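Take a look at this single chain in C-alpha cells; it is the form predicted together with its partner chain.
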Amino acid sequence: MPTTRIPPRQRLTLPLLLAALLAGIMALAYFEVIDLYIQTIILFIGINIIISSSLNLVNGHMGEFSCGHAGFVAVGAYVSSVITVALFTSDRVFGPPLLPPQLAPLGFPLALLAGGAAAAVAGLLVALPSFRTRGDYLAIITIAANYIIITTVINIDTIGGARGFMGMKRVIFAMEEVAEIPWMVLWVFTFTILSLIAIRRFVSSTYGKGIIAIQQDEVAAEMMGVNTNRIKLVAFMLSSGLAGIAGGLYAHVIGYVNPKSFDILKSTEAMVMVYLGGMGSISGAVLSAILFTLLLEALRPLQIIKWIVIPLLLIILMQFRPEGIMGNRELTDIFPRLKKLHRFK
C-alpha cells in the first residue's frame, strides 16, 4: 500500500498541543500559580487515566471481567518505590544510597518501567488461568489475585508489611537537587501519553485486532487463526504492566504506600471508571478518569455523604445511559473533524 503523505499540520498538531499543555502545566507549577493541591489533582487525573485505560484494555476491548486491577497497581507501586528508595536515598532498612543521588532523574523512569515489568509478571497470575477459564470464573481469579498480592505485601516485613512503606518523597527531593522543576508533573504526563499511545497502537494494529475478535467470539477468532492464548497473555500483561507504572507514579506522588489502599475498593474505582466511560473506548476511559477524579475532589467537603452521592449518581447514569458516556465509540467518531488533528499510525 502506498503511504499517503500526511500534511505537516496534521502530523504535528497533536504532539504540539500536548507539548504546549505539558509546558503550560509545568510553568504554572514552577511559578506556583497553581498550588500543590491542584497540582496533586492534576497528577491524580493522569494516574487514573492510565489505570482506567489499561483496565479498559481487558474489560472493554477484550470483554473479560477483571476486578482485581488494584493488585497490579500495588505491585508496580511497591517494586518501583523499593528500587528508587534503595538506589537513591539513605533509608533505615536499605542503608545508604547505592547510586549517587544525582542519577535519580535518570533512574526514576527506569525504576517505573521495572515496576511495570514486575506488575506484568504478576499479571501472569491471571493470564495463565485465563487460557482455560472464562467469564465469571475468571473474575474470581482476578479478585483472588488481588487478595493474594495484598496479603503477600502485608506478610513481607522488610517493606513495612501492613504499616506501609515510605521514603519516596526523598527520591523527589533528590531529583529536585539536580534541577528545580516539578518532576512528577513531567513524569506523570509523559507516562500517561506513552501509555495511551501504546494502548491505541496495540488495539488498532492487525495483531491487536485479535483482542476485539476474542471479545466478539473466542471460538470464531481461534478458527480464523488468531492465537487466542497468546493474545490473552499479551493483553493481560500489557494491561497489568501499565497498571504497575500507574502504581509507581501514585506511590511517588503520595510519598507513602499502604497495602490497604490497593484493596477491592480501589479495584472498584477502576471498574467504575471503565464502565462510566464506555467499554472499549479509549477516549471514554480518559474522559471518565478526568470526570471521576474531579467529582471525587469536588465532593470531598461532603465527607461520608460523598460515598452515597457518587454511587447514586452512577446508578442514575446507568439508568439513563447504560452504555456509559461514550459507548464503544471514540471521540473521533462523534466529532469526525478531530481526525484532522492526529494520526497515530
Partner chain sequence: MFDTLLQNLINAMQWGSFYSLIALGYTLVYGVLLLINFAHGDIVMVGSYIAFFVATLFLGHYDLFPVALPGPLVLALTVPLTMILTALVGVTLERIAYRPLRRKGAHRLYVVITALMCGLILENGNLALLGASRKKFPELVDKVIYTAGGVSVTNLKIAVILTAVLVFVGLHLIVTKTRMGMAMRAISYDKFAVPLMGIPIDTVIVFTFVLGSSMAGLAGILFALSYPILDPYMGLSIGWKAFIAAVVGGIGDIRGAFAGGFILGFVEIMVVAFFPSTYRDLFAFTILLIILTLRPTGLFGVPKTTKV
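Go ahead and give the structure of the form predicted alone, now that the form predicted together with its partner chain is out.
Next comes a single chain, given without company.
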C-alpha cells in the first residue's frame, strides 16, 4: 500500500510552533516580563503534564490501577539531585565538585536521564508482581512500593533522611554562570515535549496495540499470542522512568526535596489528573495537568481546606462526567485538521 508523502513544510509546522513557543516563554522570562511566580507555575504545569501522562499510560491505556506513582517521582528526584550536587557543587557530604561546574549544562540532562533510569528499575520491581495481580491487588502493591521507597529514603542519612536534601539551586547557579538564561524553563519544556512524543510513539506502536488488548481482555490477548508480561514490563518501566524525570525536574525547580513531598497525597494528585482528563487520552492528561495546577494555585489561600474542595470536585466529576474531560478521545478526534501538525511519515 503506497504511503502518502507529507510535504516538508507540513512536517516542520509543529516543530517550528514548539520552537517559537519555547523561545517566546524564555524571552518573557529573561526580560522579566513574567515574574518568578508565573515562571514557577509554568514549570509546575510542565512537570505535572509528565506525571499525568506517564501514569495515564498504565491506568488509562493499559487499564491497570497503580496508586503509588509518587514513589517513582521520588526515586528520580533523589537520584538526579545527588548526581548533580556531587558532580557540580561543593557539598559538606560529597566534598568538592567531581567535575568543573562549567559542565553543568551538559551534565544536567544526563543526570535527569539517570534518575529516570533508576525510577524505571524501581518500576521493574513493581511490574513483576503485576503479572499475577490486577485491580485492587495491584493498587495495594503500588501503594506498598510508595511507602517502601519513602521509608528507605528516610533511613538514608547521607541524603538527609527525614530532613530532606538540598543544594540543587547551586547547580542552577552553575549553569547560569555559563549562560544567563532561564535554564529550568528550557529543560522542563524540552523534557515535557520529549515525554509526550515518547508516549505517543509508544501507544501508536505494536506494544501500544498490545496495551489496548490488555485493557480490553488480558486473557483473550494471551490467547491471541500477545506477550502480556513483556508489554506490562515495558509499559511500567516507561511510565515510572518518565515519572523519575519529572521528579528530577521538580527537585531542581524547588531546590529542596523531602520524603513527605512524595507521600500518598502526591500519588493522589497524579490519579486526580488522570481521571480528570480522561482515561487513555494524552490530550486529556495535558489539559487536566494544566487545569489542576492552576486550580491548586487558585485554592492555595484555603490551605488545608483545598483538599476538601478538590476531592469534592472529583466526586462531582465522577457523578456527571465519569469519563473525564476528554474520555478516551484526543484533540485530533475533535479537530481533525490538527492531525496535519504531527504527521511525521
